[in-house]
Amino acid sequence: MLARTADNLYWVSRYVERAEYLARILEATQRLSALPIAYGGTTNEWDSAVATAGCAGAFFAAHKEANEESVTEFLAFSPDNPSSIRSCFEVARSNARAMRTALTIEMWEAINETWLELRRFQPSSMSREEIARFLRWVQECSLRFDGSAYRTMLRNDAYWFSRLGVYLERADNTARILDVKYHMLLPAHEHVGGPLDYFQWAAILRSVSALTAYHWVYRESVKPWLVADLLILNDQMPRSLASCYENIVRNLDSIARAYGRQGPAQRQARAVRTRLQNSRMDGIFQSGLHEFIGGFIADNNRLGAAIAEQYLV
């Protein structure tokens, strides 16, 4: 395969992944900041947003408030912002275009007619409902597109390829979630464990379709570190940084195989794996959380960067 169709499928999938995260987010966010003040008053949720979605420098910027309406509009539909939903999906639908041979019937369908229905979203008329209708279509696109991949692309290289884009793009986004909840969301006042952590942690598990799957689980009330392990160690949690870099090194180890060839990649991604599985949540959290979360932030753009260099230049 050339290095420039593997770099187009590893992006597609990235983008299209980073999109239904940002709605997410955007979700997420909408849910607490419709919280009761009697939970907990004022909270800095749309800043944290900003945060969560790496962008606060931009954001700031050409903002000086961090509110619902300036948040969704540049998240979601500003041309401005490269990692917005509409350029995500702009961009993904480019790299799409750009080999579409690559593709099947099915996943180029999906792109392109996302793109098409996005670009008749006027942003500026949408009512709150609007947008939280917005923001579950985009998440239903993102699982239409993932689900085609899924079920209908040969095992091959291309496969192998997307799912990297996959699984580093939805590592890189569960971190993050975690990582600005520890250390932004509550407000200072605020104990932990209080009414308003609870809501909190519990928009973070919806945000990431685990509520359900946390209750199974631990069969509790919603603890941080509980949530933390889920999230973090938990392979049977599909958006876990275990089950990502489990799925991470696998297709890894096919793409080596039809190669024929090991590299840096393959040992940075089995390096991450072997610290995960021996971590345990008690130890992250006793040498922070935010420590563990940063690093493993590092981690996975230098393995990013070392799939890049060794296959897709």
Contents of the next structure:
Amino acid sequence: MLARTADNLYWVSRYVERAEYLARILEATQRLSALPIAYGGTTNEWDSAVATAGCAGAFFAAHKEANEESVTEFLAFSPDNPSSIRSCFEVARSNARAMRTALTIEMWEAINETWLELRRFQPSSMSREEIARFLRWVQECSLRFDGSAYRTMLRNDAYWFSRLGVYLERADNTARILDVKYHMLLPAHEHVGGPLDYFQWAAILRSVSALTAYHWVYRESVKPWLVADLLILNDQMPRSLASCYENIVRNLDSIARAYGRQGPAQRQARAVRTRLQNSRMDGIFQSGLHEFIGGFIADNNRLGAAIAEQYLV
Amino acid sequence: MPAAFDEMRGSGGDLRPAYLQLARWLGELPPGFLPQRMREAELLFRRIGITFAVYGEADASERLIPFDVVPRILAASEWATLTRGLEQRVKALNAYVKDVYGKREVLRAGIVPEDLVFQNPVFRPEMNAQRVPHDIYVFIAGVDVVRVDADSFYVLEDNVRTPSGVSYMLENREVMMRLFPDLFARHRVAPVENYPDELLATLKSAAPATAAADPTVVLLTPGIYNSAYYEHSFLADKLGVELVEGRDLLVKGEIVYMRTTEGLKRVDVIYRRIDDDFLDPLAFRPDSALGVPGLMSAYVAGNVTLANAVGTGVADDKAVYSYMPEIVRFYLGEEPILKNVPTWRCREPGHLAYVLAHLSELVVKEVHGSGGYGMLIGPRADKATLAAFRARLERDPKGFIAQPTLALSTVPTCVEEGIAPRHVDLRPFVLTGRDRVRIVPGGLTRVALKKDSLVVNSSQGGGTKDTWVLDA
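Alternative state: the form predicted together with its partner chain, after the form predicted on its own:
Below, the chain from earlier opens the complete complex, with every other chain and molecule after it.
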């Protein structure tokens, strides 16, 4: 298949995944900022949302203060933010349009309708309820696109490249949330388990749609080290780093089998997966959660570059 | 202007046989039925993303061509005549292009004046004495045909460069079958859905001798900003071939390759939807970012087939058009089956004088124009427009031809005030392969939606209709 087509497939998936993640962050932040201070509500939730989205630099270049209005506008609607939900959907749609032939009709309709619908939302006049509906809608669009890909694509290289985009983006997103919130996950805190942090941890889980999963897996109330375990090492959890890398390795292997040769991308992906498999939470905490996650994000970016180098140019 | 021939009611007002069922069906419909179906059709088109761009409109990067749900119907016998005429016409066009770049017998015989060829900006000296695979230049032609009475079809234009519109022929049919299963059950409509297969067979038959047994075909598009981009991606999908842009291709050692995830892969046949000018910055416009450097060298070396060939434009400008009846006779020794609209060539002083004297009765067109831009419809023009056009004609007579205002046939059409006759034309698509000529029964019917308007171009308020060829 054309290298440009593979590149488009990969990025369409990444952008759609990113849009969903931004919607989740905004939703979780909305909830947290509505909490009374005594329950963990803080005043800098919106700062934290910008950091989690990985665009603090661009945001503060354009805005003085991070508050509900400015952050929602910037992360959801701003045409000047290349990673806003609107920009993600627009780029995804124009990439999709440039390779219509590689998408199934269901995938195209999902992305095209999202784009058509998007233009009907008028950010300036939206109430909180409407914004909440908008954020739900974004997640539904992503689910529909992802589901269409899963249900309708041939299982060939086109499918594998589009999956790679999903999992690389997802791994990056999960790692970023952990990185911004890591200080809350560190154990040996005085009031671990107190009501203050409880809602913060719940918010983290919510932002990666893992709150229900947490209860099923651990059958305990929310504990910080279990939250970290779930999001980093638990391969049953679809957004965990471990699970993302299971999938990245599998899809890269499928490509290598089909093309008859392995390359640097396959080797790098396996190395990251092995590191995750051999890690224990105790060890990660001892050597530093922040350092661990920082290292992971860098590895993940390097893998993205290796995949591009090997297949997409 | 004489009264137009209506394809449903004829000239006398009696229903013509091909339209009997349709007329009955239209009569049975509850009020509001068709307008509602029109809205459904628009929704379907919008969802599928069938759009086109109109150049020169600020916020119109993606627009829908209006679609009319009342089909245009041709009887089997009418289609048979058309088919024979089209095949004859395209054979002559091919022979003409080959001759112009080869022995030039048509020039030496004085059939076509030399300067019409050599001073034509679309004449490509690079193609002189250049053989193309199987001597085919025009693989895909979109011949615009109009009708003025029960028996007379006129060719209005031969489009032999990169004719577009076939995706509408295919999608219009799909949408119609979804909306009106009952109407289809009452007719036996010849299918058009095999067009992509016929096109692929045509393209594969044209592969160069050095190609593998199963040649690699690609469709070359200028990219997503081109007005016909939707059609390019649609066709590539139906053909099952890669849709490539210039940057996806490269030429090494006079062989064309595409960049794939598995490295370079050789390309044998390029169905190109890019104009000659932009194909290869080394050979043509150096500022073209759409093309492939070195493509012409691979083409000249015979390692790749371009469809259509480079330089076919010499056969389809409006001045050459006026010589088509002679061209058909010259190469085939036959009388043309399809008529030519009588044409005054303003380059000839006698013709120019006539045109200037009868300006308000004539249609005047730019020789190199297309898309309905820059033309004068005399009977519809006011005094100032006529005067301005007269000045342009006197300044550059060679740039224009003139034709009588044809009373294009009309077909019932769903408009605001109900069902009313509107003027139509027809663009059937003619495929010429090494083995044979293929024409799927149908084509793109364009309709002028404004009352009394004769301009059917989508860029100027025209719409489209599904075109039915009945089985018997």
